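Consider the single chain below, provided in structure tokens and representing the form predicted on its own.
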Amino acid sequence: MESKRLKKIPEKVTIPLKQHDGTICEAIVKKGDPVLIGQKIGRSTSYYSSDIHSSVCGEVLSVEEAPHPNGNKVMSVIIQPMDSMETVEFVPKKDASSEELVTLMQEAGIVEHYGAPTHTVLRPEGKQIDLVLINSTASEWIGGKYKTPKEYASKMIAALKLLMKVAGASKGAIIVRKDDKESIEAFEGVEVNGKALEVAPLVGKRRLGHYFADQGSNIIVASQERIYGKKILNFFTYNVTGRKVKIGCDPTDVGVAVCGVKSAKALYDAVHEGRPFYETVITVHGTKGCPEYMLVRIGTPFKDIIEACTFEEDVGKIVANGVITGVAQYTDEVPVTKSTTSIILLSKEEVLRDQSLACIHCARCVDVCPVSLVPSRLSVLADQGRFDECRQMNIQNCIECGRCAVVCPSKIHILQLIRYAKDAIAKAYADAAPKESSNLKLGCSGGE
């Protein structure tokens, strides 16, 4: 869990305005300003939404559009860097009360890896919350450095208190990859309330229910296999608590607020230390000048990134968030955001341009599909833009966790196609009716 920082300052920071799923923050800076580490730059104006802060000191360039990440170009604050290291003042605040942390939350600019900002998930309005889990299914998720692995567990355990004293819930959860013997072996034997703490194996039909019962326990520890997918929330929160989230709901439905490992650590130092979320660990692979984690400031351009790596050969392709279900990038210019967690290099050599070909109807997307869809039926329905039929089968339910196109033997762009078709029927469909198919009822009321 160790990770390096990367030393360089960057010639130009790019901090966008909206780095979360909601309301674009409002600038509080302009052109000729200077600005500290920890300052904040960006207001939010709305419930859901979350503040942006600058991650160096120096002078703001200005206030436009640049690149982003997710492929679009947002308004952002750009800053000219100093070498300095000097912050605003840090006031942390460890005896703050519930909705004292939900203030902390958002004005600390905590959100989650998949774009939520963490205090609307914690506390959703009009919603309970009875169950806080953290995801840490995920290597690149970790949120920061540690000096040991127990140290780890033990701000983990600290974390998810405080993540349940927001909510309002009684009870807790940690899940850990089952094949992540250091997680496992951190966690093993910490003491929560007066207990020693054993890491619970998620197997066949057990849910987390089982085992908040057999250890006696509001706060455990489990491990299961490691779920992967852009829309994992309700396929996760099914597999560990068999609470099933319906389509067009989310977890927050049926009581479960999920968050991950550095929304998590953020509270903890937005609380412990009085620390804002202006940086972030991120992995980088495809070289082996990369260390496998590293601790970069929010707005560090791509470019940088990869000139502090040792990468022999050109780069042929940069990717964000998995070489499966992540997002080529056109530019290296593109900034590092709270939801950036990997960094993937292809040598020129490496990026594949295989021609599509007409599906075989071999089956094998649907044999690897963890939700039980036909994505090869999907794919050609989008294709053609028959996108009420999508809808029948259930598209919705797809995670995009891009199986389908790795085996797809026609080198088919299942995922891609799909992800049109539902960001076509979001559009199409967004004043219109729901329909329930003859084995799913719609309605986010309840749960199981």
Partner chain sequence: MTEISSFLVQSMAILGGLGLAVGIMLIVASRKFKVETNPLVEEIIEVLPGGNCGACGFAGCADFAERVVNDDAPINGCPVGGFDVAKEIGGILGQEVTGEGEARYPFVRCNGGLNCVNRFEYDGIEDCKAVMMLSDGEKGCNYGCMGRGTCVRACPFDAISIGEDGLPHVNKNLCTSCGLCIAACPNDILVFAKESEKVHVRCVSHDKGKAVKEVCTVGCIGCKLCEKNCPEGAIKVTDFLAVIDQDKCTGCGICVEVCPQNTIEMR
Given for the second form:
Amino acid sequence: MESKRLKKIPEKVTIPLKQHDGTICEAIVKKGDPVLIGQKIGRSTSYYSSDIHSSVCGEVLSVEEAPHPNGNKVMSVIIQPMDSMETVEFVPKKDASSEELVTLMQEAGIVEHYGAPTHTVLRPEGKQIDLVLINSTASEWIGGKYKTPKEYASKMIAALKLLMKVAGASKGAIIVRKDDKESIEAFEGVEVNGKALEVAPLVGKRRLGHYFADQGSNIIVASQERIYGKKILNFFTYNVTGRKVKIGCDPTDVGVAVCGVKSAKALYDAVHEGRPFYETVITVHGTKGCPEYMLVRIGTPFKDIIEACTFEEDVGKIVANGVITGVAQYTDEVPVTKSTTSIILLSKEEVLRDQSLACIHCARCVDVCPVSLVPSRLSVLADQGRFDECRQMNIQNCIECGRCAVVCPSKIHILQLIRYAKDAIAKAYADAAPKESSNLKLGCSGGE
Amino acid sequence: MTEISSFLVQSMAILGGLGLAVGIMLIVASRKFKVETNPLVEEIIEVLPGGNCGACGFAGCADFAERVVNDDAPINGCPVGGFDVAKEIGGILGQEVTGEGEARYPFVRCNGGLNCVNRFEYDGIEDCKAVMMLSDGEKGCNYGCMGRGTCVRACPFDAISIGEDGLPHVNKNLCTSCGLCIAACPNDILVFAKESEKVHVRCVSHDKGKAVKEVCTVGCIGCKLCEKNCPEGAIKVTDFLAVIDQDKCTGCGICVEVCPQNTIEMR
Amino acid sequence: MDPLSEYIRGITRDNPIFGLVLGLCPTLAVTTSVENAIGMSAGTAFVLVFANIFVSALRKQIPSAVRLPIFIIIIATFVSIVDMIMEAYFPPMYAALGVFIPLIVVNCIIIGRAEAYANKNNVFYSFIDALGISTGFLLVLMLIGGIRELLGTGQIVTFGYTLVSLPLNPDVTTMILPPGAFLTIGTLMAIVNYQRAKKRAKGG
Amino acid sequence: MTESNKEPLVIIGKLVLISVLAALLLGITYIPTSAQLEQNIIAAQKEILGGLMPAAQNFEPVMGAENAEGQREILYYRGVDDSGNIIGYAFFKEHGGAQGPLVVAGAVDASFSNVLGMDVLSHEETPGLGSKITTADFRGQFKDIPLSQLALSSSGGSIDALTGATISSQAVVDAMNEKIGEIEDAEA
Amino acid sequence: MTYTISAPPHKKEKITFSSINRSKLLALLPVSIISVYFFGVPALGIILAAVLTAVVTEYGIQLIFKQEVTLKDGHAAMIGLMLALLTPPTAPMWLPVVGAFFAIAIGKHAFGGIGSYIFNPVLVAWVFIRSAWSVHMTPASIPHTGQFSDLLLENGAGLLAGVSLIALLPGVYLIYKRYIEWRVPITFFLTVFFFNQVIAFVTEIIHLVQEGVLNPLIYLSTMFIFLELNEELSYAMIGVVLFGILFLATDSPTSPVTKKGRMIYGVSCGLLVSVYGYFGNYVDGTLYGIFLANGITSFIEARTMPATFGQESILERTYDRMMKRIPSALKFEVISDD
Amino acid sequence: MVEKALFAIFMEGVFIKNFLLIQFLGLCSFVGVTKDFKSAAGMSGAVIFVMAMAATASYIVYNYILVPAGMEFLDLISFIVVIAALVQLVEFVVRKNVPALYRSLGIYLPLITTNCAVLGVVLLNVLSEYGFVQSVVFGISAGIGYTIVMLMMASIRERSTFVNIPSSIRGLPQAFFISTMLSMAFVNYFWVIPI
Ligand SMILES: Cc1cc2nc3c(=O)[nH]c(=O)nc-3n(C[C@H](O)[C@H](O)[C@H](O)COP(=O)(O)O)c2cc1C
Ligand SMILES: Cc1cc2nc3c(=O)[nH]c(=O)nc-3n(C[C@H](O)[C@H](O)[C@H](O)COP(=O)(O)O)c2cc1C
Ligand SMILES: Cc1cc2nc3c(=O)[nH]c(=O)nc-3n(C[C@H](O)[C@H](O)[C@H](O)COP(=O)(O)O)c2cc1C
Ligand SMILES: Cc1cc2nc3c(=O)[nH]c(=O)nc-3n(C[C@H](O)[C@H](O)[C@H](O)CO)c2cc1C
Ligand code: SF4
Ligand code: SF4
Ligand code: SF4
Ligand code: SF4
Ligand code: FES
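What about the form predicted in complex with the partner chain, after the form predicted on its own?
Whole complex next, starting from this chain.
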């Protein structure tokens, strides 16, 4: 399915100088400067950062703190667009070396949807990646922008090869969703290095390792149940590869880089067209008359997108990024960022304002938790501030999928409580970090 | 008669023998397995309040007592016991205790509550830190009390409650001045104030006057009327917020009269 | 320290059941009736008074290494005496209190007071303390016994005299069985705590 | 002897002294109370027997055979009136109750046709349940009833079981029946 | 315009505590109606008395202790109704009144109210009144199902709930609709169902061994004992047992939250009920047995906390410890999955 | 010596005459040490051990010293002295030889001296005229009964920390309410088992 571009150019775009985890970019434009589409306006000041580009052609109004969809205020470049589509010159770099690609990725502003700049995932400091995964199970956007499914598939494989090249990894895999017939069809029989691939189902203890050997290829496509949640990386890695990621560590610690479809595509575009990451595809739910996939410029306020669609009732809640993992917004002035994948509008009636009751131990949350936690217990412990016990119950393993809160008949804000506890634990550890940080790092790479 | 006395002698012999056996055993055992315990620790545990609240920062009263003896904790380290207990511990350890003996209670430095507008409706767990994690809190004022009672939950003595005005209130009969609420508040709304300190500014906002007026009807706008009118020069407005120097304040109440926002309060 | 307030303290603040929470076994086990409660308290009072007096009198002589064994011997002596006297001269009560008379030995109240009070105070105050604690114990036991007996049998019969008799016999057998003891003391403690919390919040 | 060696001796000495004193005190109490205790038991039995068979002037114990220790147990008593006639038999019988052993006292007339009465010497039944076997109401049911009626009403007798304590009631009835049977055999 | 802010998830299922209670009340309606039809006015009186008392008590307590009044969630009414259904029709009217009061005041609120209680308030009250006024609470009879018509209408019903097996089947529907969790009732039922057969089986095997039988075929043939539906088995199918399985044991606060724990709990309930039934009767056995099982719920729950993903089981830990002894160069090869 | 099957004695000790719930012996530790599971387990282990030891030692003292001398009236005082000495001795021996065990049990040992359940076992043994094996079995089974209830109680109280309980009920009253229920369950349930 093809995505539609949002035609109307907004009256004002707000481009946050931080759309990724890590250090905030430094603005390299100031009030009154003219900018072109694709022009770099924010420069990374450290490795753990990613550059920011203008998505419109216009004049910088100011550089000031503005609301950011993650809830707080962030220094942003505010631009008054003009009715012009003038871009800077895009230079494709089809045969860049691996080192050049790293720089290219940082300069093109490619980041993962979960925040990490993609080059830091592929080239983590002091770690070696041997396996690159493209996770397309959680993606709400599959195949958009491509004429045929086969084109999508072959471009994805090409993107995977690029990612592997950057990481210096010997193996790569694309993971699709089991129930996503379209994608499975697209990838079925796609040729890699002259060999037709089969989409390999991951069941039980049969994980990637088995199929690499089975299919005799260093690049494969596998299918997997959908896993969603905000913190799925470790669980995803474990499920797909069988490598255990210790609590407090991430997949790079076991040599796995997990990328998304979007960043893979962005890399492909950057290499083959020279275009930086300045527009993105999002979906809008809860409205009528919107295309399912919408191509918008980064920095477009939600307001303009909502206006482009029709919403018949009073808007009660605006959520950026999915009902389960998204952040509710208190203003519709917030801009689309690189990590925005969808906007959800809920009417006043739909907005849940149930009063939480005491847990009735119905165990529905226990039954749905994909990582076998005991959410009811965790929520009580978090509520009582017993964070140490939360940690003993492996609260950090929670993938923040929110299923527990969805099914709870007592309407307990389980996920919020869990995040509250995780936050408190992280802070406690941050305080202790100066003394132990070297040990903590050792703790990840040692063992499995 | 002889029968009775021989009966008595026999019983005395049996029990005496038992006593002897037990005595010898205990003496032998207690000499062989002597454990050094510090009697001072026991004595200090006696004088501590025994709430095991952990406000001293240690794992309960016994732990604190041991640390005091080992000089790992200050003599006046128990906030619940306060000055009296510190004096007693000092007596046990033969040390002089200096410090004020006056009672201090948490003071709420914000008068916003329902007077402060909300930026959005919040639905979630009742906790100020949790609201802070979502969009920096619901109040229009980024400095003020959020009234979601993190301090209430932190208090082990049920001494704080959120009142009708949406602000915390401290019940001085129950408060032990342990300070846990002060540590818990994410916005530093609570501070200790002595009972003798009568006049207080009930605002912590450093926003400019206009911004304050937009969101709150009782916030400090930094108009400096109080500073100008204070006969003792006890008030200074810094960064759009009036601050009272309690050492200079005589409690005359003029500032309370002149403040256009009713931000200054006389207890 | 004045004797009267020391005495009262044993009934109120240092009440052995609600304040110190000691000696629960006899409290629960024998309170099937007021009569048993009185008998048990009398036995305990006797032992407590003598134990406190003797411990206090000998406190300078008792070497701390064998403090506990000596306390126990002193206490056990008086308990045995109560046991024998009761068996010989008050057989019906002895039948009812059964195994609990010997168990006064390990009743935590007595060891507890010997340790915490008599070992530190003079004979007179130890005596007063013992009286106060005993009175507190007696009152609580009678209260619990009264509630259980009244609800369980509809009347309170003590030493042959019917003190109270309900017009309608509730006959709650459970109250006389072990659960009734737990239920009664639990409810009473909840009420005591509730009142205390209320008083504290009002300032006091 | 050095100081540190002397101290333990003093301690042990004190311990022994206390023990000896305790023993003395106990011994002194024991002697009168044990005498009283024996009297109590005899008096209690007398009173119970007298209560069961008021007409009897004297109770002649019937002794059993010598046991291993050369002592002879009292099996039961013959109740004898003024003129020396046997008017009935009285007995104590231990029997398992609901919670523990109970000792029942009973009396039957000389012709083994009527039960004269029942009493409970000791029992461990649940207070409020089984312990109601000692109540006058329950005991009254055994007063002057034909021996044939000595059974619970559920099995055709005249004794109504206590509510909630069928086992105790049954135990009392069983104890009576067994012992009366024994006596009948012995007298025959 | 002010929007609502909340933490994710932003959409939740419709199910609520009151909808669960309402569905349970609804599921109990058929059996209540049939019991009124069968026992007449006394049954109606008992049901009304218990429900009304429960509701009034709940209201009173929440008023006195200044709590929010939660009558609307239907929990008090449900407790009252369940208690009424466990009363014999011959009981005097004050009995359900006292029972319902006890259930709400002590069983529910003294333990902290909704979700906090450890023992099922219905059973708390039932056991209390059963032992306090055993005469009135003795079931009129101990039924066991005979011919087919007993499923529709049990003539020998001892308690109201036992009046009709069919009328209890809405409880099964609740399991199907996931208002009730399936692990407890299924393990419970299977345990009760097979208890007597297992006993017979074990006795038979012991018997054969004692006889010195060597032929394995004879041992195999003992398996047929499981198919033999003996007399006792029909107790597993009587109303009160089924009521216990569907409505009492499944009360969520009183059963463990862990998956394994719920299985163990179901089996424990089954064993306790069957053992009591074996020596005594199944009516008291069901209620005393589940009540006792409530007491070990916390123990089961605490011992069956699940291992989360990637967490090592005991086996793996032992393996790991052994691996630590092996040089690390070898180790990497062994553990790496790909 | 009375005739009584060991199994009957065992069932009585563990369930039917459970020390904590039915006989009311050892309640102070029951409400005191059941706040967390580990302490309850430690205390229970120590109690089983001491009960068995005390049953043994007191049998010897009673039947080989007091009875031959006709000094039965000294039973109470000698038992308590023996128990106190025994507990101390156990403490010393364990501390010296099994320090790991001492660290987990040590703090509970002194508590047991004044635990009436131990003395209760000894006195009930004398009262029931049990023989040696019977006494020891009764001691152990009483200890097991104690343990079962302690563990049930501790688990329940641990779980209770996760739920709301009115402030004035929290703590002891709550412990008693739980005991009420456990006691009601035990009293009514185990009644049925014939022994
Ligand atoms: C659970 C139970 C069921 C009973 N079922 C019957 C019965 O079906 N038929 C009967 O005649 N008696 C029945 N009874 C009554 C007793 O067996 C017996 O009649 C006794 O007198 C009543 O005992 P109680 O009053 O000591 O409880 C039952 C008793 C109980 C406890
Ligand atoms: C049998 C009994 C039942 C009680 N039930 C409750 C109750 O349901 N809710 C309650 O708050 N308090 C109940 N109480 C009294 C509580 O002790 C009291 O409400 C509580 O201490 C008030 O504290 P709070 O204001 O912190 O809730 C009960 C007391 C007894 C004796
Ligand atoms: C014996 C048995 C009975 C089951 N009964 C039900 C049932 O009554 N209702 C139901 O929804 N699922 C039932 N299921 C299927 C389970 O719901 C399904 O296995 C479960 O959702 C998976 O649980 P898990 O997440 O613990 O693996 C049953 C499964 C088994 C083995
Ligand atoms: C705690 C409890 C104590 C009991 N005590 C007795 C008793 O002392 N005597 C008795 O005959 N039955 C007793 N019963 C048994 C019960 O009330 C009833 O008699 C039997 O269930 C059947 O007769 C007791 C039952 C329970 C639950
Ligand atoms: S605890 Fe809740 S949010 Fe976390 S993984 Fe489990 S179900 Fe998902
Ligand atoms: S779903 Fe809600 S009510 Fe049910 S156990 Fe989990 S937290 Fe408790
Ligand atoms: S004082 Fe602080 S913790 Fe208390 S309600 Fe206000 S913001 Fe929250
Ligand atoms: S109000 Fe604050 S200082 Fe006072 S007792 Fe409570 S937490 Fe401690
Ligand atoms: S009185 Fe029994 S343990 Fe304290």
